[in-house]
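This document starts with one chain, in the form predicted on its own, laid out as C-alpha cells.
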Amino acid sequence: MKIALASDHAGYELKEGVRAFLENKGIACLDCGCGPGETVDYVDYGIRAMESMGSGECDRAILFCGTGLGMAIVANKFRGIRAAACWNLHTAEISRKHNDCNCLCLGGRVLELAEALGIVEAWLNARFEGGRHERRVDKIIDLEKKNFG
C-alpha cells in the first residue's frame, strides 16, 4: 500500500508526525506538500493527493488542514474518493466499515499528533465490512457515475 500526503500550513506538523509515523510501519509514503513555512491554500495541495490516486500511483491518502474539513470537500470533488473528516476513533473505523473511505482528512487544529496517530491507526486496521453497507457504497458510487459521468 502507498498513501498520498498532502496539508496546508495549518495541518503541516501534524502530516510530518503521521509520515514518520506511517514510514516506521514500513508504509509507503507520496508526500504531495506543502513544505514547512509555506503559507498555501489546501486546496492545491489535496488536488495531488487526488490525482495520485486517480493515476493509480497511491491507494489511500491522508490529507490535513486545520480542521480536515476543506480537504475532505476537495477530495471528494475526485471519482472514486470516499474522503472523511475524521476527530476521534469511532468515526475513522466507521468510515472504513460503513462507507469504505479511501481518504482520511485530519485537523491540525483540532488533534493532538497522538489523538491523530491512534485515529490513523484505526483507520489503518478497520476493513470495509460489505453487506448492507456494500449496497449503500455502490448507491454512492452509481450516483458519482450519473453526475460526473
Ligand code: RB5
Contents of the next structure:
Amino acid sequence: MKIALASDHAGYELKEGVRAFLENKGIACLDCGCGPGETVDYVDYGIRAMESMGSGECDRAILFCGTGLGMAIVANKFRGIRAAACWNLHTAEISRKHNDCNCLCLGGRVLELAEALGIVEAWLNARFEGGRHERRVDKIIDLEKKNFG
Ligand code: RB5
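Could you present the same protein in the form predicted together with this ligand, rather than the form predicted on its own shown above?
Next comes the full complex, and the chain you just saw is listed first.
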C-alpha cells in the first residue's frame, strides 16, 4: 500500500508528523507537499494527491488542512474517491467500516499530533464491512456515473 499525503500550511506540521509515523511503520508515502514555510491553497495540493490515486500510483490518501473540510471537499470531486474529514477514533473507524473511505482528511488546527496518529492507526486497521454497506456505496458509485459520466 502506498499513501499520498498532502497539506496546506495549516496542515503542514500534522502531515510531517503523520509521514514520520507511517514511514516508521514501513508504509510507503508519496509526499505531494506543501513544504515548510509556504502559504498555499489547499486545493492545489489536494489535486496533486488525488491525481496520484487516479494514476494508480497511490492506493489511499491522507490530506491535511486547517479543519480537514476543505481537503475533503476537493477530494470528493474526483472519481472513485470517498473522502471523510474525521475528528476522533469513532468517525475514523466508521468511515472505513461503513463508507469504504479511501481518503482521510485531518485538521491541523483541530487535532493534536497524538490524536491524529490514533485516528490514522484506527483508519488503517479498520476494514470495510461490506453487506448492506456495500449496497449503499454501490449507490454512491452509480450516482457518480450518472452525474459525471
Ligand atoms: C487555511 O487558512 C484554511 O482555510 C484551510 O486550511 C482549511 O481549513 C480549509 O478548509
